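The form predicted alone is given below as one chain in structure tokens.
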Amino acid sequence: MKIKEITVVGANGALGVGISAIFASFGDVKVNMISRSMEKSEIAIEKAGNSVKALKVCDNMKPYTYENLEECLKKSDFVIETIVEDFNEKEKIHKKIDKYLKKGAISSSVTSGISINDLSNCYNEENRKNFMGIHFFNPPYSLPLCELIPAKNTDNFVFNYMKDYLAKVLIRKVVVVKDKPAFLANRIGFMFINQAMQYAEKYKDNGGIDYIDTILGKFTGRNMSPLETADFVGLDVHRAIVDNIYENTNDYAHETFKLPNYVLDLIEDGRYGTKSGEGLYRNNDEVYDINTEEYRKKRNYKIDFIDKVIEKFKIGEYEEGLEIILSDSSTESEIYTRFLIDYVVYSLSISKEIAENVFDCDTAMAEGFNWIPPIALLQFIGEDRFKEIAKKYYDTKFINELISKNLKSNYQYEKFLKAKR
């Protein structure tokens, strides 16, 4: 089994472009890029070359349309679908892929949470063995996480071949996860983001969206604050992910995935975030005010503990910065501490349910979101101290069972804690 030529279905989308570039450059394979028009595929090839800063990889890519699907599939060793996150649309295309798939070829879907088992039913018995979910993160060149999801009928040899190929050839950080809503990284990340949306509504009189983003800013271990991240992802995409989780799971954090009404209103108005020009934010310097339902200038909130922590982080005094956070009694510090605890607890809990091992939550969040890894954060706080704080919010037995002795992360927390708001 060797991958020499692939077909990317839906190649003109952001993920399709990024994935095509990764295969064409790291894999040095021929990439057939299928879009709705030849023009879109040609533009996608140019974007792909720019995304890996190596225009010569464009020589490995060829533009096609859906009219060429049969031609492309019959010569491809691997097929990856990256179309819109809608089961009905994906079902249609996978039934076509099944019809024309080359014998022995591997087929896959890039989805942020649609059931891989349900999609596998689009295939005949033989092709079903070679089907799996492969969840790349956007942009793939910067975020190397790849969640690999077997369907119940996926052949072990084929699955392990693809796992090795992704890790050794495409240089991905591969995490194997069960076929559960949103898988691992998004399950954790969107819990945090949606909880931030809920807190923005709860504290709308304090400022709401930009107030919460200030409290959960870069100094907390993420490159982009959570509500800015939601705008970047797209509020419509965010809704699809959290609605899927809310409707199809029932863990202890179930209500955290309920989308606030003000976000629903923005989506109904076509305010999806960055891609539409406005969402939670507008024009980089304006934010949606939940109370007035209008945009206003972002505020520079004066929060003493944050400024003090950032000064400590600037000179590498991380432990001293932590002491400032945990000893502060302000509302803002209490909000931050609660999010810190919830992030670690949910990450450990859901990893034990979905992943191969608990340490996969660190890989998922570091390599898929560029957020501070949960176990690294736990180590930073200290196991005993973390348990003591967590018991304010959770049952003592639950926390003691969840956090086993001497959990050690492979990541250093320092690189994630920015000396910035």
Second form
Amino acid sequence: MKIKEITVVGANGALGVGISAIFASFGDVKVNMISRSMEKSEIAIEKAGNSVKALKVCDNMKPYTYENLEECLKKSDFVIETIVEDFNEKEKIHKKIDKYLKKGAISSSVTSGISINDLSNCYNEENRKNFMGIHFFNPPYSLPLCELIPAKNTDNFVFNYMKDYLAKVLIRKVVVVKDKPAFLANRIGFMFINQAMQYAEKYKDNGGIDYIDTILGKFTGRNMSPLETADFVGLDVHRAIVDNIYENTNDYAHETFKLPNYVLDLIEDGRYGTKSGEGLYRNNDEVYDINTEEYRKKRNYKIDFIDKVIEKFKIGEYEEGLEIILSDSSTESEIYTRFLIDYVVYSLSISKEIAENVFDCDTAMAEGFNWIPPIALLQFIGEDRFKEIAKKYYDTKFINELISKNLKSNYQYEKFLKAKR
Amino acid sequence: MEKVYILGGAQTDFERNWSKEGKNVIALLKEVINSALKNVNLTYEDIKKLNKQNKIAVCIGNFAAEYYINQGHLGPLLTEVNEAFYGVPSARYEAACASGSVAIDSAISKIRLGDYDLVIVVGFELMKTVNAKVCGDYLGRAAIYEREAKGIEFPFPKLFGKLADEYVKKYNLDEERYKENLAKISCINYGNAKRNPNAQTRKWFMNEKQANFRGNPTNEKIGSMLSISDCSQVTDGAAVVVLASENYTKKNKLENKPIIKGYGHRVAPYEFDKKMQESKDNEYILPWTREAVCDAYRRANLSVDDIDLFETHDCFTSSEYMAISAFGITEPGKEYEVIENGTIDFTGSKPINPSGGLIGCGHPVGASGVRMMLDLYKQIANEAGNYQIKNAKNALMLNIGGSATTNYVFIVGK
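The structure above corresponds to the form predicted alone; please give the structure of the form predicted together with the partner chain next.
Let us now look at the entire complex, which starts with that chain.
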């Protein structure tokens, strides 16, 4: 088994471009890029070259349209579909792929919301063994996480070959996860973001969206605050992900995935976030006020503990910064502490349920979201202390079972804790 | 003479941009010192005790903190890291990109004299505080500024581009083949960096096709025949090694730690053109670099045959090319042989830069010399993880300042 030539179906979307580039560069394989028109594919090729800062790799990429699907598949050792997140559309294309797939070639789908097992039914018995889900994160060049999802009938050898190829040749950080809604990283990440949306509503009189974003800002272990991230992702995309989780899972955090009404209203008004110019935020300096349903100037909230923590982080005094947070009794520090505990607890619990290894939640959040890895955060707080605080919100037995052994992260927490609001 | 041991050390992740994180030099130093002390099993209490007897010192290597972070008088900086450093003799050493080495050199002398048992050597540079052009201008101060850098955009790529031109001329090389050799050097370094968890470029893509694709928008020409792929990139970072006396290692049963077996330190004519004038009739293009290597071999009583790996100063691919013959791996002018036949690859018999070098790791100038020493330590102590060269017994580093003006070589072994 050797991958020399591949086909990317739906190559002109953001992920299609990014994924084509990763194969054409690190893999140095021929990439057939299929979009709705030649023009779209040609533009995608240039974008792909630029996405890995190496235009020479464009030599490895060839533009095609759906009319060339058969021709492309007949010469491809691997095919990856990255079209719109719609089961019927995906089903149609996978049935075609099944028809034309070269003998022994591997087929895959990039999805964050559709069941890999359901898609595997598009394939005949033979081809089904070579089908799996691969979830890349956008943009792949800077977010190397790859969630790899076997379907029930995926052949072990083929699956392990792909796992190895992604890690060693394409320099991806691979986690193997079960075929569960939104898989690992998004399940954890969107729990956090949606909970932030809910808290914005709950604390709308305190300021709402920008108030919560200030409390959960960069200093809490991320490059971008959660509600800003939601705007960046697109509120419609956010909705699709949390709705899918809400409808198809039923864990203890179920209600955290319920989309607040004000977000629904924004989506109905076509205010999707960055891509439509307005969403939770507008321009750089305005925010949606949930009470008045109007945009207003962002506020510079005076929250003492945040400024103090940032001063400590600035000089590398992380533990002292943590002390300030945990000993502060303001509403804001309580909200922050609650989120921090929920994040770690949910990460561990979901990781145990759907990942191969509990540490995969660290890889998922660090390499897919650029967020502080939950186990690294747990270690930073200290196991005993964490348990003590968590018992305020959770059943003691549940917490003790979850944090039952010495968890040691492979990641360091320091670089994630920015000295910034 | 007293033996000088390396107990270990630490480096920061060279991928990090401390300005983006909002953190300052104290945070940088605090993190690297804390990890280094942990690595060598030292506490701040131990430092206090050693300092009571005046047996511990600190040497800090840094090039241009005055410009990058508006901070001079760097010797006392560690007193901001922990009060255990109150009273510890500490000073800053500067030799451009070889600042780390001049700090190590001084630390070695302090231990050899018998005055100190332990010297903590810190190299650091925060460079992401300014944009690339301003950064290039600051770096120009490592050349004769008035004549070689003032008003010139990116002076150093131009100086090392000149070195490439002179090389082709002096040894009558086929220019296309030479450029392909430089591209291969770049790729070996990028490739090696993939195994190094602290390398700036560990997620970056480079291959020979792209490295040979000079002059396009993703690999712009920057100095004569050199393009971006031929350059190491500036970054933020700090590295620490802890050196110890024989007395200390005996007391603490650490005699099995690697030792510094030899060194060489030579200074060449400052201006690049004068270097070329001086070496016109010499078989080496940069004879003082070669001389520093020979001095180190002589002092260590070793030859190139004894060296299992090299960490070199590949600020540009043309400087690594030059280093190959300076090390004695080939005759001058024959470097292409070992580039083409795999000798200097990670799996070759004379691997150069298993860490990824400056091109792969990134080049925070004041930190690089110390980072190289740390990497030699890791290789000899068998602690280099994924980039470990098997059975490494002796390793050599070359750290240069300016256009190979200050040349520092150290050999580490057991």
